[in-house]
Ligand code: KDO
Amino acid sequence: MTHPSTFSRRTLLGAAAALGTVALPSLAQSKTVLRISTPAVPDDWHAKMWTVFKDTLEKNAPGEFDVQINLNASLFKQGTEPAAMARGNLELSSISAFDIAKLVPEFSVFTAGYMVRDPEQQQKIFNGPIGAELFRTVSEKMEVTPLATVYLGTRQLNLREVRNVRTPGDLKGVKLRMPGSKEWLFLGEALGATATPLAFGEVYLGLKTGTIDGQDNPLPSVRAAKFYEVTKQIVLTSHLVDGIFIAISNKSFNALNAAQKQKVTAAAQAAAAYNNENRIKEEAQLVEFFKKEGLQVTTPDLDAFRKAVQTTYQNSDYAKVWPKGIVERINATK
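How about this chain only, in the form predicted on its own?
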């Protein structure tokens, strides 16, 4: 026969265990899950910045969020994240100006050459009234809220033979590899070159054999792909200061209270600042690296390039969807 006290102790222990199994999930459920999907590889600043986001949020809102980082496009394929966020199937990702322009055509002004001068001006544009207006439209049309602007890199020209490049006229006849979309090819032509579409994986051989005369990319990409082995010159045209935007699904953002919204935004801005600082530093060091590798590094007449390229865009169909006066407002942002 079971002793009464043993029975009651067992019953109590059983009840406590049962309570425990009930209590634990509810404790976990009290955390807000924030899943991040990014195509970035682990050693990219864009991947590392999400750890900064997670750590900052944990510090400012301990125990409130469960941040899950998914790298290498392992959760959602690159380019599918905006739709996933709009449906509420994903909380956070970084989206490009090209992604946004597909649904918010006026945003295509930031896919055009020479709209943004440098990373510093980029931050001023997007943290100021222009950014506030456009981000409001993005939120309405895409069901996502941009939280911070991330510097992606400044695209420069990289030529297989040395040329004296001062103005767009000096690139006449240069077969310049550009990504295959019509927007990229338009930019190549606007720079004065003969835009030539070629897959990224074929660029090294194309430069080596002379199928193409040059290519454009941010300097870290030139080093990573070893294009410096088959080229002789970097021309610092700085023709596209590229950015991506840390964005959160409206469904997720609207479910947060005011204090949480502020903390999530602050964490996104800390992540962007970390990326921006490190990427700018890396680009500056790369100029010296390429010189040591024997490449000539030259700077053309940037005002001549900016004026010619902006005029080409403003006379094109692209400019028809831009908000009135936006180019002047961007140029005036100092």
Second form
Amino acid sequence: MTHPSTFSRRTLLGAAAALGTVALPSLAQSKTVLRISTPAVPDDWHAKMWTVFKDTLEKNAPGEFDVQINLNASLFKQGTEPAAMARGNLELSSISAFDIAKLVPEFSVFTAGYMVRDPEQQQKIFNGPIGAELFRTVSEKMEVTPLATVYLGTRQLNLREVRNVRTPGDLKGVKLRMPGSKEWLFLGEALGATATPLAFGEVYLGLKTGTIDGQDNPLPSVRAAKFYEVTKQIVLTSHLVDGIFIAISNKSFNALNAAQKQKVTAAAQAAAAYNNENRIKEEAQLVEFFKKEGLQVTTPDLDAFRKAVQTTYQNSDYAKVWPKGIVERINATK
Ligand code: KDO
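Same protein, different state: after the form predicted on its own, show the form predicted in complex with the named molecule.
And the full complex, kicking off with our chain again.
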């Protein structure tokens, strides 16, 4: 006969074990998985910001989310993230104005060189009525919801060999790597170069071996991806105050409850704020860093570049689909 106390202890243990085995997986299963894919290299601010996103979310919604960060385009190739999110195969990414312009043509106004003045104006544009209007269309047409605007930095030219670059005419014949879409290539051509498409992850080798003569990126990315090791010059054209947008697939966003939506949005905004603050600070210090690394840093005739690039865009098919009055509204955003 079983001793009553042994029996009851066993029963209790059994019940606890049963509870444990049932409770643990069901808790784990109830975590919402948020996979992030980005081409950013680990040392760049817009890679590190995702850790801020993850930590903020864990703090505000402990145990509710399983945030998985995939850098270096290891999960999805650069530029394929929006389609993956629209299909519900990816939860989060940071998407560019160029990605958006493919499906929301009027957004190409933000792919135009010398359109946005500086990071402060960029934040005001996208956090104000222009952003609200355009993001509504983005959500409808792309099935993703932009949550925060990230300053990627101001794009500069970065050349393999030193060249006297004063005006766009001086870039004639220069094989300038651009990311692989027609909107990006148009920008490279507008600068006067011969634009050639290449994914971000292949740029270092392209510069090293000479399959390209140069690339354009904001200075913090030139540092983080170590392009300065394989180039000799930076030309401060400041041709694009570049932004990317932390976006979540509508399928994932709509599956969240109201409190979770608010917490995910707040975490995205904290991540963007972390990036913006650090990137702006670093950007101001990098000319000295590159000089110390032995690069020539030159400033071209900015009026000549601005005029040529703006005229090219104004006369292009892109400008034909820009919302009426948007350039004036952008310029009036102070
Ligand atoms: C690039 O490929 O040059 C670019 O700067 C384009 C951006 O839109 C963004 O994809 C960025 O690369 C990556 O995040 C790597 O920094």
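Here the rigid core means the biggest group of C-alpha atoms that line up within 1.5 Å when the two forms are laid on top of each other. Since this is a predicted model, take the numbers as computed values, not measurements. Residue numbers count along the first chain shown, from 1.
K.L.:
Please determine whether the C-alpha atom of T149 is displaced by 2 Å or more between these two forms following superposition on the rigid core.
P.N.:
For T149, whose C-alpha is compared between these two forms after core superposition, the shift is less than 2 Å.
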